[in-house]
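Presented as structure tokens, the chain that follows is alone, the form predicted on its own.
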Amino acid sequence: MKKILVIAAVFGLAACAQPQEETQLPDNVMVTGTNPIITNQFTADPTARVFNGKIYMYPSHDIPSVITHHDGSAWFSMADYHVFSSEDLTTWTDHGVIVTQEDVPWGRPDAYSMWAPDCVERNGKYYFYFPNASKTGGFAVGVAIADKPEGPYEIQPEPIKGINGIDPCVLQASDGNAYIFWGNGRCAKLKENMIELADDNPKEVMKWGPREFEMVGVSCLKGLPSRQAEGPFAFEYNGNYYLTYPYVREDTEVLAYAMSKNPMGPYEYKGLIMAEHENGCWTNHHSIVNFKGQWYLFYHHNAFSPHFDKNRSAQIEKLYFNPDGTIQEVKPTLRGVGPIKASQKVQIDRYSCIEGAAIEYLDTTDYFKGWKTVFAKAGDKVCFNEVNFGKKAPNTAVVCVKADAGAQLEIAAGKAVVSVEVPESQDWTEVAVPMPKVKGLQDIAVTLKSDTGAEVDWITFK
């Protein structure tokens, strides 16, 4: 194992700055690779689709609350939709607003109720499905159509007749038909035009108190665990249809799923995809997609809004199936799934493992600034997996760090280990040290070796 000890003040000190590679990015492009994946706005209810070899994500767009719930508390507020795309799940492009509540002719322009959407492609057209509060009362599902996945989209003048609810999802099944799911698992077949329900859908009479009304389609979650169920997401894999959905098991939502051999059921409950968020975030909402041979779960969490769980952010984890087609339960991570280049900022606070160290927000007045890692006692350690050092090995490690009384850190990357002497510093400071040659994909670890503590924002390798 190679090891180098350097007095950092001799080699180089500077105020922390963005690595050069990141300063050249356009304003609408961000590099993350960790969770949450979008770091400049809230992105809840993420629906991911693959078009033209790219991942496109269509989330709802939480904003600080401007409306109140019936009990007077601050409530979900969503006025428009953005679309994001990525070729590698690390670099994300924000294509801007594609639909806004003021432009929906049938919707209330002040409802702030544009909840979970979906988008599918059929015959060269892209159909964006979104819910909104209707001017005539209740909720409806509208459609906007485009020639490209990022738009521009043309909103249809009327919502889909026969749907009264939220959270649309469209499944294009191998039987050649398209099925739309909404609300708490209701499903109906669409016409070929993708904007009307088929004439041969079943109908049933429902009772709500003294009222009776006709509902189109079938209730696919009938008889399954589904307390306060919402946000259905359906997909097909290996001869099975999967209906996945959030529901309240105890006090907050879990992600669950059921399976069937028919798009419209009956479905058999199979279990959980993801358990409740440990911090009590009330909702979760998701989509599942295969991208370049790997299945992924997109979901949300209130990482950038720790004290208000109505502002959520999209996250991603890998998802795996058992041989019998059932889904393995997914555990949330901070590391996420995106590949990270050593020349980018490696945010070690989005760790793969941690021993003793603590993670804190950089600025509690602006949570979007992210986190820092606090090393308090000797032996505190974090690790961060899958950093790509490439074929041309970097020769310098740079740490954005501060330490009131000075400190010593150790950075391990593959078989190389370097010691970093951090001078006394109350401001964020770049400390640069020589680095032995490291190539390819490596896990890195940072350990505090001194009895005095330090805080680290990020690490990069030049």
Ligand code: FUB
Second form
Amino acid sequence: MKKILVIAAVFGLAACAQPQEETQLPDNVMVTGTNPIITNQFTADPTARVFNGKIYMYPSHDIPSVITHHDGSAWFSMADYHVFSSEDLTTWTDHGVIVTQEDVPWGRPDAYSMWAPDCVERNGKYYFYFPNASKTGGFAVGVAIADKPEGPYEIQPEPIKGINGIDPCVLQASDGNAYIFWGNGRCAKLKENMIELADDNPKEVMKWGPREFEMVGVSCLKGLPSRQAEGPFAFEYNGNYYLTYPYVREDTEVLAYAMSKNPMGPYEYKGLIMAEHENGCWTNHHSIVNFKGQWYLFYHHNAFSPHFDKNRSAQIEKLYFNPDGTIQEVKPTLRGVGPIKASQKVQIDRYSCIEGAAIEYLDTTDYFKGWKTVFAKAGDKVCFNEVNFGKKAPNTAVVCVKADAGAQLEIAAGKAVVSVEVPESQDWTEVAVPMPKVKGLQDIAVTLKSDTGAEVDWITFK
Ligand code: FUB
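Okay, that is the form predicted on its own; can I get the form predicted together with this ligand now?
So here's everything in the complex, that chain up top.
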């Protein structure tokens, strides 16, 4: 392959600044495209839905723990819900708080227990389903209704009668009915009004110690691998119903799934969608959505809270089905799925491949500031796939870098290769070099060429 090599003199040096495009954005808008996708707060249990051609994400909102579990440990703390939207899976708008614990008439206003929610549209209304600690004990599931996906939402005065539990998910099936799933995989039919369980649901008597309870609906995961199952997400595709759910296979949660020809089962176990998080993050929680013809898995991980796994952040990967309808296992990535423009900050620490280089937090007192790539020895390299250089080729590469003793980096973008002489710099410095013409979608690679090291925050092209 013929390469175009430019050994360029550095023609610009400045303290690192936001690229022009990103300085013009309002405060509630984030440009990521990589994982995690939301950088202004924690976003756990992400339920993604497509409304009016846009992705809307309804996560729960972890905050640093303010409540203690019965074993004395710091526990999940969530006081409200935000909704986020995106047209391209890269630029995300935070529409702000839609429901808060103080406003739920039947909920405990100080429980911090607004766990995993869902939202569906029916007949032009948006129904937001959320679990919350009830004033009468345990968890109940409430509904808030709006005319638009981002609200304003009106909270119903009572929770759904017959549901004691967490993590609601609503499946609108092709049989015309809506079904609600919750907790460890219970499911029941909803009435057409979407806020009550249907009268013709089956009922089961369950024993809890000496006490007996009548439960509405059926246990859709009965007999399947489902130790400590929670967070059910059900959907229909190609004549099959999928009941997907986290459960504890060994010590922490995996995402698994089962299939059926009927929304309320019986379901047949099929296997894993995602294995345990390698760093021991105890929970995972997900949703599966088709957006513009591609299936995506939304899930969470504690990337912005490495020492406390109850502060989690939403991530996205592509998901694929086999011809028989089974789901291919998904591996978490840092690169994520969003299209990245060469003119935005390309965060190469969210790499597609890595050889020798290391990734570290920029600031361990504020993990939301993100990461840097540390190149220590000659040959250390990261690559980052699918950067869009557009139709009008940029003519400058800008690296936000520091190098105590100066260093030499090489940036390859498609066939173009530029050499960057990094001057001695203790502070983050923008180094700009001329760039041969590169257009369209390109994979980029950054390699350390010198024996002296360098740290890179981001790269951009203009
Ligand atoms: O976010 C609190 C709980 O952790 C969720 O409801 C579960 O699914 C798990 O993610």
